[in-house]
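Coming up is one lone chain in structure tokens, specifically the form predicted alone.
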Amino acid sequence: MKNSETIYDTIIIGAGASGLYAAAQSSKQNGLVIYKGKNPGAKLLMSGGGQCNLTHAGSIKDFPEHYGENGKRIRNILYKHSNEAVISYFTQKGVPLIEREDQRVFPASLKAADVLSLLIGESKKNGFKLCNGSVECISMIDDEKAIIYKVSGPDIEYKCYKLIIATGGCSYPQTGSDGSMFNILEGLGIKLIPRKPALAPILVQDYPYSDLAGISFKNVELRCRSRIVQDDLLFTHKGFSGPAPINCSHLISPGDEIQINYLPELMDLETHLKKIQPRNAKQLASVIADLRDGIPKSFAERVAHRAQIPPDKKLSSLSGGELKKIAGFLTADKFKTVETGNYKTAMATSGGVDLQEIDLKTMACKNHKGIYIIGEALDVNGDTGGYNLQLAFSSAFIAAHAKKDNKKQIRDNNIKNK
């Protein structure tokens, strides 16, 4: 629906995580939330298997570290409005929360459907409409008081003084969040980072655990290029999936060597199988799920066929090679990586507009001083367990926050950077 009338105080261009708590903390006024896709929050519907994960409990102060290189960067906007002040939002407006063992913090009810609700409901309090509509370009209207800003696409041409851009990544483009928007930023001189997919599985060469797939381990230590990350680890039909590999996923090319470590608690494994291997008449499969707590028989005969050795035959009948075999399946298993998943399976986005573009302060770019930019849509990804939908909501939080500039300074800036 086409409306070149009206000129809205604010636009947020995306109805996920970011767009929605930005309009939900905006002041009364008359604002526009555009989404593409059947329906908004298509995208946060999926959040944490369908529970939502909001954010990560502890310190704020532990956070940047689980942002990669930019992660100094933004620790004033995660500071601004921390996972406590997310958590105290949610509670107050109705919508209890749960802190988990591992200190993720989701609803109390498990479903992201009522965080949903309470987003949409508390825009349309402060005067946001939602429109279904796809956004293929965006324009600048100097009207010598003002500049105005006007987005427009097949079916809808709307306008407005504040726009704020909050359509996310690339990843799950078939919610909306296709990567389109990155092509009508660069359009207006924004610079961008190269995107690739973050958060997915990592798929290897001759990976041997397709029959085993659902198997989990606990803790495991993931080495890839420069990085160690000890987390969970699952094993797919396709590859490895779970925490330690899709933290790592954005860090990988095709080429590139994983090593997993099993067991990081044992220091050194074959040691301790030389101590316990004198008379004992255990099978090896035996012996290797007795490890550790979780270690199913079907995995530990794998690693024995993959050592080439009898998953039955006695531990005190193993020679010294045979050990070391063992040792190494178990504490240096290593695949050359083929690929990590691609934007229908990654969870996030890495690359986007370069945080040299943005005033982190106000989340403004700074060559287009009515335009603010957030979420995903930026060069920072996090790590799972609450921290992308953490600085989703910072950011949206400091740009509906953001005290609109001077408009004749907001039109001569403009000027300046045509």
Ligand SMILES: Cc1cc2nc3c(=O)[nH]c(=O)nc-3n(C[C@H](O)[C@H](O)[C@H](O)COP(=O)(O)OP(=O)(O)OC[C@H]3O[C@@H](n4cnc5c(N)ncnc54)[C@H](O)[C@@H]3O)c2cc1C
Contents of the next structure:
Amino acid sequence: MKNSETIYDTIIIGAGASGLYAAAQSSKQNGLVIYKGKNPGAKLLMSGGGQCNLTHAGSIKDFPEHYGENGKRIRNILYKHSNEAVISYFTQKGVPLIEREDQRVFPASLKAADVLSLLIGESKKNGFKLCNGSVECISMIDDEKAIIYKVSGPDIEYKCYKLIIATGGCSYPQTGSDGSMFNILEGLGIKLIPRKPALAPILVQDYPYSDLAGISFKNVELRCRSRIVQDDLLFTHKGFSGPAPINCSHLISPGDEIQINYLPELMDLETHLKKIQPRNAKQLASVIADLRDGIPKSFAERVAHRAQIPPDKKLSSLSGGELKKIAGFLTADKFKTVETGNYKTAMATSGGVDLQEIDLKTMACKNHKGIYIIGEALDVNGDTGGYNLQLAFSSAFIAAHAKKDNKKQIRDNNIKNK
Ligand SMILES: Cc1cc2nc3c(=O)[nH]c(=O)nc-3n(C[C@H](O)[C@H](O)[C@H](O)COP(=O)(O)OP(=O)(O)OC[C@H]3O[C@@H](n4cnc5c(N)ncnc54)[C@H](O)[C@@H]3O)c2cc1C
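Got the form predicted alone; any chance of the form predicted together with this ligand too?
First the chain shown before, then all remaining chains and molecules of the complex.
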């Protein structure tokens, strides 16, 4: 619906984690949240498999290393509204949380819907209306007294003094986060870093574990390019998933080699096998299964088959070459990647608005002072474990509390920067 009369105090484009948190944290005002797609918070509802892993309970000092190269630059954002602040916000507002053994934090109900309904309720209390619509244009009206932003699209036209862009990345486009805002931002002269799917399973050539889908390993070591990741790994029907492959999927390209060590705690498996070999009548598959707690027999048998050795062959009768092969498949299992995610399967997007464009103390665009950019739209992507939602919340809090710029100054700055 066209509505060009009202000038809102704040318009937030995007009703995801960051947009709704910004509205929920804002002071009472005449505000509007615009979102694309059927429902607000569509991606938040699917986060953590519908349970919403909203942050991590580790020390905030350890957070920056979970956001790759840009982690150090966003340290102050995370410190300003930390995981503890997020935890106490939800707890005080009546959404009790639980911390899992791996320190991931969820609502105690394990329902993302509880997180979403709190944020929508608080946004409305603060005077924000929610409206469905696709923003296709952002323009500036240079009024005598202030800069006013106009956002428009098919059947919508709204004006505001403060504009918060919380439009997310490109993954799961059916949720409304389709990356359409990036072209608009580029049109405003805002520099972008090329986008790529992130947090996706890694698919490899000649994947041998399709029928073992569901088997997982604690703390494997995965090497890709110059990065070594130690974390859990999961076999799926199509490829490798779980935190270890997912957290480095954006760093590799199809054709790259990855190497997996399922037993990183054993310094030299070949030497170990040689040492226990003499007079050892145990069958090979049992030897492999006993190397570590929780190695399923089906995996041990598959490794033997891949080395072209009968799984029931006695360890004592294995040749030196056969021991070497077994050690190789268990500690340096090499694969050529064929796919490292697409936006239908990736849980996040790497790249986005260049952090150089943003005053990280306020989340304001340096060259468009009334515009703030938050959440996954920024060139930051975190590991799995609640880090992406934490960044969405921290950056939203800062933008919501950013002191309203003097309107005249906004105008002057924008004119100067033209
Ligand atoms: C399946 C899945 C599971 C996940 N699980 C977790 C998890 O457990 N923990 C975690 O930390 N992270 C998780 N993530 C990542 C996390 O959900 C995102 O990083 C986070 O939701 C990003 O929030 P955002 O507000 O920046 O963007 P989004 O939540 O993507 O919201 C963007 C909003 O902008 C709107 N929009 C976009 N373009 C326009 C436009 N042109 N006009 C109007 N509106 C527009 C969209 O409709 C949407 O409302 C998961 C992601 C996925 C896909």
